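Next up: a single chain in structure tokens, the form predicted on its own.
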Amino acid sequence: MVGIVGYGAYLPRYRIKAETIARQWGTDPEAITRGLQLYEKTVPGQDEDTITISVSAARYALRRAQIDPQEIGAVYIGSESHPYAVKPSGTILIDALGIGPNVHVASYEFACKAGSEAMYVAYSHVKAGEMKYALGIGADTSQGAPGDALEYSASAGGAAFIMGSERVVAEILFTHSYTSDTPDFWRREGESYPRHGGRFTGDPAYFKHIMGAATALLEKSKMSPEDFKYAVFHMPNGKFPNEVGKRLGFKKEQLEAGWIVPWMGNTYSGSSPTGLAAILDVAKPGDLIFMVSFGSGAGSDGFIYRVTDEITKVQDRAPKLREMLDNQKTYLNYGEYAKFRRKIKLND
């Protein structure tokens, strides 16, 4: 049995409401909330970045796993907002948490599926018997240009998962990946904000790849949507994950536990991983969980998890995602938000 032995998530306490952004640009707030099904989003503090978010999430994962950090053989952080262009994020994390130095560290990037990519590789190392534990993290302080549609959703947060074969809380039964060259979203070196290919965002990109990975995963496992208690898909907005779930045959109640995007926004590499963390917070032994990520460019990673009896022992050892989402919120006006996100740039 190989799978998740510890998990943790972290969300900043700062928020901005979608209507605040809409009014700044003279847009109808109701049209935004109705069209994107987004109400507010998390905003990183001025001293928060992908590394600090990863450290906090991983610390909670260690608290749940209750293992010696020195036994972790690999640390992978997936993000599209690594603080350094040339310096791994994980080296700071291993020093902060007492992991290593006998550890393999790498930074992953594949748009919004970099987190599931890190989880996939961490799981594969343990499954292959290369190491006892491996840590996969998805975290971002995602970017959206002022006035762009992405500004309503681009948020901050992340989740960390320790993979192992002892005291597993969620066994990984099946995996599958689906990838193609679909240029729906990109950011060139040196550019502050990403650009997106409009009409490519939906069916040619998001829906095609999640449907491709999900269909193959169901065929491989010989399971059907009715077999699962929960399902979570990448959440670029509130509308897309519900639509793709419906197309695949999942019911609304199967998605609700992990459908956190209306109040959190799109944490990019942390999107489906934080949704999974929210599900694990409430899951019971025997529950089956279906998860498919999506990353522009484009690709999807799919996982099927079976929750074990160990889950009830770890759920209360660290803060739950819904607690962070609902409590201790500090709302920003647009000026404060622009300052926090360094959207005001001065020319030399």
Given for the second form:
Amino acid sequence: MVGIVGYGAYLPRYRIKAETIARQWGTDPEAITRGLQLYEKTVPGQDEDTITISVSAARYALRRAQIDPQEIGAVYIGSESHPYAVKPSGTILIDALGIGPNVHVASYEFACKAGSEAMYVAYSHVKAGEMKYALGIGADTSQGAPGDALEYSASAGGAAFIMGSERVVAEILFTHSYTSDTPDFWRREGESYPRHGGRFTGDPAYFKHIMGAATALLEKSKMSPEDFKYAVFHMPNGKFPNEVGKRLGFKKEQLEAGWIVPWMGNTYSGSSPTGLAAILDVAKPGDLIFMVSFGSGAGSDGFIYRVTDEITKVQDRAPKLREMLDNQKTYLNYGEYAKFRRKIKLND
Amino acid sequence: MITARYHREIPQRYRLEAGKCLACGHLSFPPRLVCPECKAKKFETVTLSDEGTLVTFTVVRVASDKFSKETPFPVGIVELNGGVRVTAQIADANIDELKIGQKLRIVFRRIQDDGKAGILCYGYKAIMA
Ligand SMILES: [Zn+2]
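Target state, the form predicted together with its partner chain; input state, the form predicted on its own:
Whole complex next, starting from this chain.
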């Protein structure tokens, strides 16, 4: 049996309300809160980035897995906000957590699905018998251009998953990836903010790829939506994951546990992985979980998990995602937010 | 901060690795070559607890250039479980709520950068537990 042996998520404590951003730009807050179902989002502290978020999430995953970090054979971090353009984020993480130096490390990039890619490859290494444990992380501190629609959603957070074959808490039963050249969202080298194709980001991108991966995954597994206790899809806003779930035949109750985006925002590479962490926090032995990520450019990774008896032993060993989401919040005004996100031009 | 020095201090800055005197058990953080208690020269490496108590603190309102955008921020002395005391910035803090004796936890944060093109320096800070 191969799957997740430990998981952990981390969210910064700072928040900004969608209403605060809307008022700054003279936009109707209702259009955002009701239209996109986004109420507030996480903002990283001035001393937080993809690496520090990954370290916090992975530390919780280690606490749950209770394994020797030296036995981890690979560390992959998926993000579109790696602090260095050249120098993998994982090199810093392994030294912070006492992993390695006998370890394979790489940074992954694929817009919002870099995290699920890291999980996918980590899982495959263990399944191939190449190593005992592998760590896959999705984390981001993404930015939207000031006044752009993305500014309401781009947030910060991440989740880490240790894959292994002993004391598995969620077995991975099936995987499937679906990818095509779709220019829905991109950022050219050297640009500060990404560009997107507006309405083009919906049907030809998000919906097509998630539906493609999901349909293939259901065919492969010979399962149907009603077999699953939970489902989680990439969450660029509150509306899309519910809509794609509906199109595939999932019900609202299956999506609720992982639907954290209205209060968290889109944590990009951390989006569906943090949703999965929120589900694992409340899952019971035997539950089946359906997960499909989405990354612009574009592609989707799908996973089917079956929760094991081990889950109840690990759930309370580290903070749960909803506790981090609902408690210990510090709200920022737009000026503080602009300073935190270094949107203000300073003298060098 | 120069790259070589930062690199040398990684075990302490990232993982709180201390030297435990094999003769008398005294903990030195950062590790030393000679035990300040018994003058012995043999040590084992131990990792300090990431939980502790706030011994005292001050609030920095006028900081050096590198930290001037983060003011006001508290800096405290934290007694980690096991007795070793470290000086650390207290992150995410509501200064009005901070109290001597309160429980803190050590976290991994970005400390500073070596200019726009230089290396990023990470290390420990404390947060309210
Ligand atoms: Zn001694």
